[in-house]
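Only one chain is shown below, in structure tokens, and it's the form predicted alone.
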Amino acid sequence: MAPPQPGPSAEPPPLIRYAGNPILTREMWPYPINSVFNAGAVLMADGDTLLLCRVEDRSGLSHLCAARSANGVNEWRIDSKPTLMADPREFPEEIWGIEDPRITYVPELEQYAVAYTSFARGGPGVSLALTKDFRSFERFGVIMPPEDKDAALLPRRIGGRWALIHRPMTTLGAHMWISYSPDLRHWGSHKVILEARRGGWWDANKIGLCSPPIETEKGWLMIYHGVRQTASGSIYRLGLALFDLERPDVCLERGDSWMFGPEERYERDGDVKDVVFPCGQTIAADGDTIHLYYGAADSSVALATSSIRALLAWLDAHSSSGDGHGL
């Protein structure tokens, strides 16, 4: 008698890979580069999807370059030259390049806030720039000194102050923090909001924010990455957490397992193997459908789709409530 065959999974995956992945590669670029990955994303007023991609040139340093598409999937129109370059003369903290942008549209300012990593001798820091059109930028310089990265601005003030999610490296470890500012330049009231777990967990020792938090009726929905150290290297996977709308330092739910990890060849083989790393998403006009854009193996940009409802349902089914502290 043949052994019983497993039936179809009763639970659909929370994120579905686009069958045509990867959607952006170095071969598509209008000038010579090594790789393109880790793109911030925004849906523009004209309906175009804009990806502000991290592009590593053949010197090994990174800059940012915009790609636009009418459907957010293909037929990308890529800027013929870098959109935002490092400017080490005016901003010496950028001497080794700029990386990993997260984009937040801020209605009060009627501008897009781009939080990105600036890299110099002291290590990675968080820099901020504002733009209306991704052609010209007002640069604020470093707002969080090294060693710090994985930052995004919330789209509205909390209690009258701007709020920034970021991931400093401290003696406490690599955890997610929140900081507040009256003017986007001076930051304080720093607080840990989500700790890396300890031991054998998928998100032990090192975590960080992925794409900017999504405001939902239930709270701020955050996709974050966890780094699992193995005998053959690191594995970057994605998890979910939910934070209070008016007190975003309060974790309401946190997934106990990862929801998305490297499986396909373009995610497992590249400049840095076994990495899925989103820096941006767009939300469709229905207010629910999500296009999540992620770096694959630090070599290309890929796309996965989901919905706010599906992610919240997955989190409800795979989480324990708590204060976000590691176990």
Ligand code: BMA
The other form holds:
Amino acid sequence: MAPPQPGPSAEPPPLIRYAGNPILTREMWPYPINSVFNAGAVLMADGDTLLLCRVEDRSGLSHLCAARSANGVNEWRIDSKPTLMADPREFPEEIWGIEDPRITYVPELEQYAVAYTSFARGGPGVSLALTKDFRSFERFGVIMPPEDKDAALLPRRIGGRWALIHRPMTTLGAHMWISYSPDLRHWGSHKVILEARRGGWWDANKIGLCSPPIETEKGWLMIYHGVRQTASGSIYRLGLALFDLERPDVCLERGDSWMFGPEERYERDGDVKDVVFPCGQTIAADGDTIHLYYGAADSSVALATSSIRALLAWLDAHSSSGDGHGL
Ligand code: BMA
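What would the structure be for the form predicted in complex with this ligand, given that what you showed me was the form predicted alone?
Zooming out: every chain and molecule, the one shown earlier first.
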């Protein structure tokens, strides 16, 4: 019999799973928890990778906890207690916990900006905090009221104003928006930048930013999730889009197919089945190698590697240039 011919699936995948996945699990935690997932990520000045993880405790509410590692892969040093807890006395909108942090280093402020979800009675909203060291935080409270989430700050001002990508729920659907601010507190000039597709698409009806946008020569590279509703639940997969560097509301390219989805057991089984959900990445000193950290099935943290070059090449090969983007 002739050997099987390589099919279209033989092309190299743009993201490679780390063989030792998952890299953070609840068994590793220094205090009792239910699950650890959806972690923001940053490469610190001392070379450590810091993951700010969403940790769900055994009341069902989430807080954030930092884990540090010299190589970003193993030997994690986990804070012995929660790093950032909800503070519903000062911030009533955090009454049901805080979730899904996205971290951006902002050179102008010499601080990290952490955009996270605060779970209020009115639903999820976007909150912001600044920190230099992930030990003390300046909290800004809610900057986008419910229902809104999946937010990250761009690392520099665009046309003199700060820019935030986020995902409000509106009667028009769950699309990605950009908003601008002079001071990180007052936000306006809201605009849709990427719409969920419709019908049978993998990213129909609900999309949202994953990790913070990556600045490349060709534009802001954004990894986003698409949520496919099926008869047996939702499937969270990852897609790619590119936006103009000085006009981040302008989408230059959008992939047609998803580039990464739940396949391994730790992604398919867990508290929420069939979820891959990155909230952070680090870029190595070569300016190209990416470590993407993602929540797997709302139960653990996993790692996939890639490169800016590979993602841009994948996007070129998988985007159709129609401006309707299949809507
Ligand atoms: C989204 C967010 C994520 C979660 C995902 C799958 O809406 O709440 O925190 O990982 O659902 O449950």
